[in-house]
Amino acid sequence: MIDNFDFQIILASLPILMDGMGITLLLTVIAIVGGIVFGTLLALMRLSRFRVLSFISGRYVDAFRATPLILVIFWFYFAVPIVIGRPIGGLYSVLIAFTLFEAAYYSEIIRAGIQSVTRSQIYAGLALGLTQGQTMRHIILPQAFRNMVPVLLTQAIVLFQDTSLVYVVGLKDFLTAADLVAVRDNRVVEMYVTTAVVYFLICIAGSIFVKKLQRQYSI
């Protein structure tokens, strides 16, 4: 199988292997940007003293994280033209489905975080006469995030995983992009090696930067 290896249709096939990273790396960094936003507020809200804020966040979390993401992207690949009267393409509808349900592993997550932060830092901030919303912002979140930026990059790692799930809705990905090539150029070895290293290299060096960003918070 070595000697029949041919490593001239990797590099013939990069442009297209390339084009289908970049539509993998666009969908991990918006979802990971709005994931972690909106799961923002949805840790806030799961905080809040108003039960009803709370009751939703709550309810929405266990809706996302019982629900399987390849049929979340189903959902919003189908219903959402519904809604709105038409279609929004591929693209669109991953995204939004992405970033939600995202938003709720990312909440509790940041919801953990929060809860890290001892009761008195928040008490030093109200003693200094900043509002809890001031406090919150400045003093909170600030900590809280640095707590929990290993557990974030750890759940980044998992969602880079998980954008090969775009197949589904016909996104030409980058696992997608070179199934493709395999297809046409009847090359299989040769295409899922390649993708199957590249993977593991990128989730291996995420590992490692997780692992040094452990080791530098816990001193």
The other form holds:
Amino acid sequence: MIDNFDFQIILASLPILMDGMGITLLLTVIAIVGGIVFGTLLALMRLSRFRVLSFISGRYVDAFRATPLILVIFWFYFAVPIVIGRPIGGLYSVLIAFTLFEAAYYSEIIRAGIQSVTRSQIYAGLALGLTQGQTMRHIILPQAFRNMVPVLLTQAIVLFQDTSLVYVVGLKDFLTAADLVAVRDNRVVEMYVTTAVVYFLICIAGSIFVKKLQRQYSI
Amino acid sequence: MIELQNVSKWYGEFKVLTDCSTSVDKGDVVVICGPSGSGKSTLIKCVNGLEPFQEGTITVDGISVGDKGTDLPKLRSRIGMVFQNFELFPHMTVLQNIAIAQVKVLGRDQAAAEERGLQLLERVGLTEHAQKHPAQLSGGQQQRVAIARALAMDPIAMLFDEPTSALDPEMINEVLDVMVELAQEGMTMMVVTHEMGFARKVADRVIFMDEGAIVEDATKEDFFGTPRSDRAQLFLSKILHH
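Alternate state requested, the form predicted together with its partner chain (shown: the form predicted alone):
Let's see the whole complex now, leading with the same chain.
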């Protein structure tokens, strides 16, 4: 089998693989950034004194965590266009679906992170005359995110791998592109080994980067 | 300057403060002592509105703390507070810790805030630690930074919540020295502490609390001479004779 391993096919299919990686990375980055921003908002709502906000956020998280990601993707691809009366396209629908889905998970991580900072730190901020908002922004959230880094990374890696689900709406992410080539040229071993190695390297690189970051900002 | 009238507070069913009344004049140093769980820390946190209370009134410099319309952040910015566990912000340097509220609350520019910070660090003897993070300092040093951070707001009064209880014995004095100096300069202070040496040296009055109530509120001379209540006598004998 190894004798037949055709490195040429990997080089030949590089353009199509790169395009696929482009989609994968775009989705990952947008869903991480959007998910963390929206997830922070959801976490703050969840911890709010105002019961209505806390309730809305809680039910949002429940709903998305009880739904398989692939169903959420279907929803935005097939159902939402019917509701708003026009198609929104494969890329936009998965970007929205991933961001909303990830926000539910990030919000729980961020909520736990905020609660990991002691209450006395809030007191210390307030005692200096900072408002609740300023205390949250300058004192609590920076510490919370530091505590959350390992879990956020895990979630990011899961997300990075989950992006392959977009094949269901006809988008070609990295894995789907590799799969296409594998079937088209009957080069299954080469393409699947290549994808595995690339996924592995990117995830390892991400872990190393975060560890370095953590050491730099350790407290 | 600080007036408490019939302050009562409940945690659910449990009454933590019962009818507490006292007052602190400008320049006075009042030490609050009592067994653990007697409500000392809760009482002092009510003074700057960190803990809400259900009955009674507290006024600071004529402003009612419990009023819904009171601008609490503004009021708190005028009252310094020092905590048992220092509560420096671990993700900031020492100097940033002292500067942040000056910038965000008082609207000073960063350079002015840092200059003031360095002045105060010199005062508490920690100039060379300005760029370090709190975790790199000893407990005594952290608590002195916390005092400098509170002083940077130019407060009209200072609240101390067991400022030396979390410190190793050899570090207690470096913190007490700073507090004694402040007291002698005429700072208005409410200090929850068991350091009776500090009370003897600079306190004008000593308040003894037990089970959420103020049992004794006397001048230093009366308190250490002949405490009127049995409970205060018992407490004093326990902490002084060993």
